[in-house]
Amino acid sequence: MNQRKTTLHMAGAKKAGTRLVLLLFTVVVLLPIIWTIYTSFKTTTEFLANPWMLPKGLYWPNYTNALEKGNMVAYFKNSIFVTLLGLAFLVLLAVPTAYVTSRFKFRLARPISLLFMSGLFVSQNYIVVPIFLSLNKVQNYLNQYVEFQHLKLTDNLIILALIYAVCSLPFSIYLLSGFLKTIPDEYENAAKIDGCSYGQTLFLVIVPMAKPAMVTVLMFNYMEYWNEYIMATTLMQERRWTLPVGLVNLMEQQKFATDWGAMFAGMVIVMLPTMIIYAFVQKRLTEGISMGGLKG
């Protein structure tokens, strides 16, 4: 009896310790976010008087200054375009590749999978310069032909979205392949009996069953595309900057203009879409990870 009580006390202490650690992590994560949000409503005078004090009121001109003076509206549109197009490219490239390499048996299946997996060890930050030089080289070659002289490979949002998708292929294929391997073969056999082609089987049978993994892949890559800075600032000129590049520019401007409220308002504008989307897909994101999306 005493041993049972001791075991229960140890289990309760362990659970309490786990909750305390999770609570501390929650505070560490939420405190900077909350501070950034309420600081975005402060005047410069309030911020300089006490950065940690709550604002006396909601000073909305900070957001007006961030959107108009910082040109954040245009950058916001660019980010939305690049992110959505990049995700569309990713689905078209990653889903068929993951399907073929994970569910078809042929001689090159293993080497192709290993080739994509090797890309997990290459950060896109290390290949920015080679990509930029390669695009310039192709651009110079195309400029020899009159019909291609108006085509721009750099400072092109479509090309940027395609680069994002290609750079995230290894990680996305890794996640999708692990999930697709867990789907029973009987579904594909039933689709073949019904006369479905490989494409119809993929998009009408496999993809709907892989929704949790798809949400996981799309969410991870959405956050990567939305917050990417180095590739965008290297390949894009000011008119086609995305939000992270525009935010850094805004921070430099407002830091010297001592408009701290507008600077924090710009940060909130960048953070808010990700926070809202994550709140809606959090359940499916967790489900995708727990159901085998991370199994190799």
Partner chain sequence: MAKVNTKLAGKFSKSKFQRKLFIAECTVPAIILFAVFMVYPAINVFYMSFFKMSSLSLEKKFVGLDNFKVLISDTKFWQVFRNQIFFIVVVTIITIILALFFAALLTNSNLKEKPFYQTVFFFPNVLSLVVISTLFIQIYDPSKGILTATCNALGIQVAEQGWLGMATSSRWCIVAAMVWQAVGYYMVMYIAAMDGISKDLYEVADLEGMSKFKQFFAITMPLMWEIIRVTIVFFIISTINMSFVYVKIMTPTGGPDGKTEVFLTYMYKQAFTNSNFGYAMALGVFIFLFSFALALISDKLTQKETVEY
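Under this definition, the rigid core comprises the largest set of C-alpha atoms superposing within 1.5 Å between the forms. Numbering follows the first chain given and starts at 1. Every value quoted in this text rests on a predicted model; they were computed, and no experiment measured them. First, how it differs from the form predicted in complex with its partner chain.
- A displacement of less than 2 angstroms separates the C-alpha positions of residue 233 between these two forms, with the rigid core held in common.
- Relative to the superposed rigid core, the position of the CA of residue 269 differs between these two forms by 2 Å or more.
- With a cut-off of 2 Å and the rigid core superposed, residue 54 has a Cα displacement that reaches or exceeds the cut-off between these two forms.
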Given for the second form:
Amino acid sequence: MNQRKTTLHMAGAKKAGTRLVLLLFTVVVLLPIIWTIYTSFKTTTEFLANPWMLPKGLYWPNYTNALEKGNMVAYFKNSIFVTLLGLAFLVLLAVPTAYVTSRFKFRLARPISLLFMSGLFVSQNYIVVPIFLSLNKVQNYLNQYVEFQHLKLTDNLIILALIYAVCSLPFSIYLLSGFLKTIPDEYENAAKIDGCSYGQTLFLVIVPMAKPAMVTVLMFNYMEYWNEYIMATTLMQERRWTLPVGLVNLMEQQKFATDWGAMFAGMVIVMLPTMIIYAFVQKRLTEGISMGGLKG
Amino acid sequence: MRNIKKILALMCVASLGTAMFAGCTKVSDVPQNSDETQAAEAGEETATDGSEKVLNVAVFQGGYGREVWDTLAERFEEEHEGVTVNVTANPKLGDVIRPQIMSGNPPDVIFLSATNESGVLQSLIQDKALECLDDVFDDEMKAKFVPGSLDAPTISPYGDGKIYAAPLFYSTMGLFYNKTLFAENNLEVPKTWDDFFELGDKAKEMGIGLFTYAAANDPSYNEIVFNPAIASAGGPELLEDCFNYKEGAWTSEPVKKVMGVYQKIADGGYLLDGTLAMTHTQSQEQFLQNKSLFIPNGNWLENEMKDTPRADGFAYGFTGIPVFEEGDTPCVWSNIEEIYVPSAAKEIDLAKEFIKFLYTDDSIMTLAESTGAIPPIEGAADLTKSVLSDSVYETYAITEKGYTPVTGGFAMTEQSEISIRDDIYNTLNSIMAGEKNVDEWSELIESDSNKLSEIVLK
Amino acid sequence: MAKVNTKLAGKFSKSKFQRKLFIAECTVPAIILFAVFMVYPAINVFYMSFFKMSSLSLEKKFVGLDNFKVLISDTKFWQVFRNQIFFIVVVTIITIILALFFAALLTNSNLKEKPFYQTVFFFPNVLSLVVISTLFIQIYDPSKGILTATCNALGIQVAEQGWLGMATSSRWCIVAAMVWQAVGYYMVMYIAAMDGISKDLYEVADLEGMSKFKQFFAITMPLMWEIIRVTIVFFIISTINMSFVYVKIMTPTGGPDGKTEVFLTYMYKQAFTNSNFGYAMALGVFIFLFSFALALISDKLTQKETVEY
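The block above covers the form predicted on its own; next, return the form predicted in complex with its partner chain.
Following is the full complex, with the preceding chain placed first.
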């Protein structure tokens, strides 16, 4: 009895210790963000005082400055568009390929998956310029023809989304294949007996089962697309910039204009929508990663 | 029966294929079928071209801001019927226009100086992709310019006297200080480096730094000190030799003496704390707060910092670079900012017209008024004196105080992995951090210089 | 009888054909797009590395392997190489250890606020790298940053020349930002893996009197080794790419004494600031081969018999 009590006590102490460590890291994660938020309301003179100090009031002109100078609303729309479209392209391309190469036995299965695997080592960052040059060549060629007179391949959000999707194919196929391999054959056989075509089997049987892995893949890539900076700066002109490009631009402007307030406000503007969305989907999100995991 | 099925299936595959390549086949069909429409459209285009021309002007959005360019564009539009001027202004202008240049659609006029990190002007020179501006610079025009200002390697890069970039702004750069702070503390503007370091000790007593600069994003602001100091210690010929990669120039005594100044700033603890992590505006901000006695800078400083809070009674003062021995020629750095026309531009004539327009008295006044910058034209400083602020006028008048302006730039070379400016100024940061010494510094630059001397553009 | 046979044969060949058709439908679009947007540009990088050209006109002059010869003798490049290795090794190790630590802590403790920690720790991942870099610049700022202010308040000696200004501290500043961002993500992944391990194993171990600490190395680690392996390989590649954005924004000049310059920032500098495009492409080729080799090596080194209980 007594011994039991002490173990309970010890467990309690342990729990407290665990909590302490976890809370410490919570502070490390949250503090910079909270600091950014309240600092964004400081006036220029308040910036010269102790950085920890709270602002005396809410100084909103920082936000109007950032929105006007930074054009953040438009960039936000562009970012959402590219990310969602990129994910749609990705699902359409990656899921069928991963399915076929991982579960069908045919002569080219291995070469195809190796081909995509090799793409894992090609970084977007150094194929940007060749892509840009080729797109321009094709565009100049196509522009000779009436139908394509006004076609733009660079500075085109749809193409950007497509490039994002293609560049993330290697990793996504690699991940999905790993998961799809673990699905027992019985499901497909059953589907076959029920008279499902291959396409039906894929979309009605396999895809729902692969949901966790797909969520993982989508999450990985959502972040890739949302954060991507180099491709967007190179391919897009000012009107079609995405949020990261806009923020860097705001930061550059700040370097010449010393408008610290607008700069912090800009950061909050970029963070806030993500924070709100995250608040809604976080459960699904972490669950998705948990369920999908990286099953070999 | 079986065959029919096979054929049907094959047709399916084929149709799948054509669906995929539909775009392509259509393309090749189009020109034959629709020559007419194409011609009509082309005609339409030339028609609009005739009445309406668009001039794309891309300008670096730095200390000078963008408003002045909008004003000038508007005036140019008024003077030229049917012309629209599009101004693109961006602090990362290089990143913005590089894709345009690569795709063969460059802006018509580019204002982005050779000292910018983007390297756009250097690339255009190396590729021989700049439009010759001799039309703009006829003899009459040339005569107006300050002697030497049209010979710089970025202005006339190929050594044939032809001008490929126009020197739009000319400025004299040196050390800024706060007149009020100096007066209150009985400090004297230094003539020699010894005076300078004496001030350093006083600064220490006052609990502030002697010197600060844009270490984190642009340590090359130090050319304002470094280059004229070399010219003053070893004569302008030595600086010339350094710029032309002459053997031994970078390991010569005078150069090492100049490098030693930085060593001394570092060793003596005269550098303002935190400088190495500051961008140019951050260091300027500290300077305005009386945290440092001196900052090397140019005449855009006042305009760039116009909205920044400063110490009470702050008054800009400006001086040249100290000398080693009394009797040495005191020097200041003068710099030219280029404006140029890529040869692939659509509106070359209009672009040249625009550059000419910038050199008219009216434009000079407008530019001077809002940026404080003037072109290297004889008498421009006096012309604009009424609209220049005192500190800015002082930068131009420094030559009257006995300071000789020196200028120049590294001889252009073929592509190389070496970036000698980076090596000089990033190592300067390392000196300041106490991580390298003068000998290592001068040897590194000498070895760069030897390699570059072999690939100088002729 | 014969009739039946043909029918069967017909059905068989039809399904075989449909199968092929399906395989083609599934793979061909992806392969074509992949070839257009990745393979072809990558080949182009190799191709252009044999030329001398600038970043703007791309007028080429064939120079054979000259760019690679330059690369071998370029002392700057080898410094960049060492920096990159530093980031790969340090960031990977710290992140994975912290992620495993927090994952183990959360799985074992059964705290009721576990989802809260998970949510918070994961949060930095939804922020753009650009935001994170900008945020950390502000934290490290010598006059406006909270780090210096805090150190001053606590009486801790601070880096006199600013955290990002000194060669010794600047790279650790970037490491901190990278770790801050990545820990949560890997933690969530590891938690998933740990949750997947049967509780029975731990109960048996408990009965045998094995400490939690020992259990971690005897049960948890071997069983989730496969996942750790995959994350390591993934992490190495992503570190090469992500360090680029951090460095480009936090230390635009490549840091004091070039201490934070990494592969891709150096490549960009050569391509654009230095207008030496051919050489930059040679660097690109090197980076490709390097990351490929590194991934293979780390995959081999971490290869163990997959354990299944």
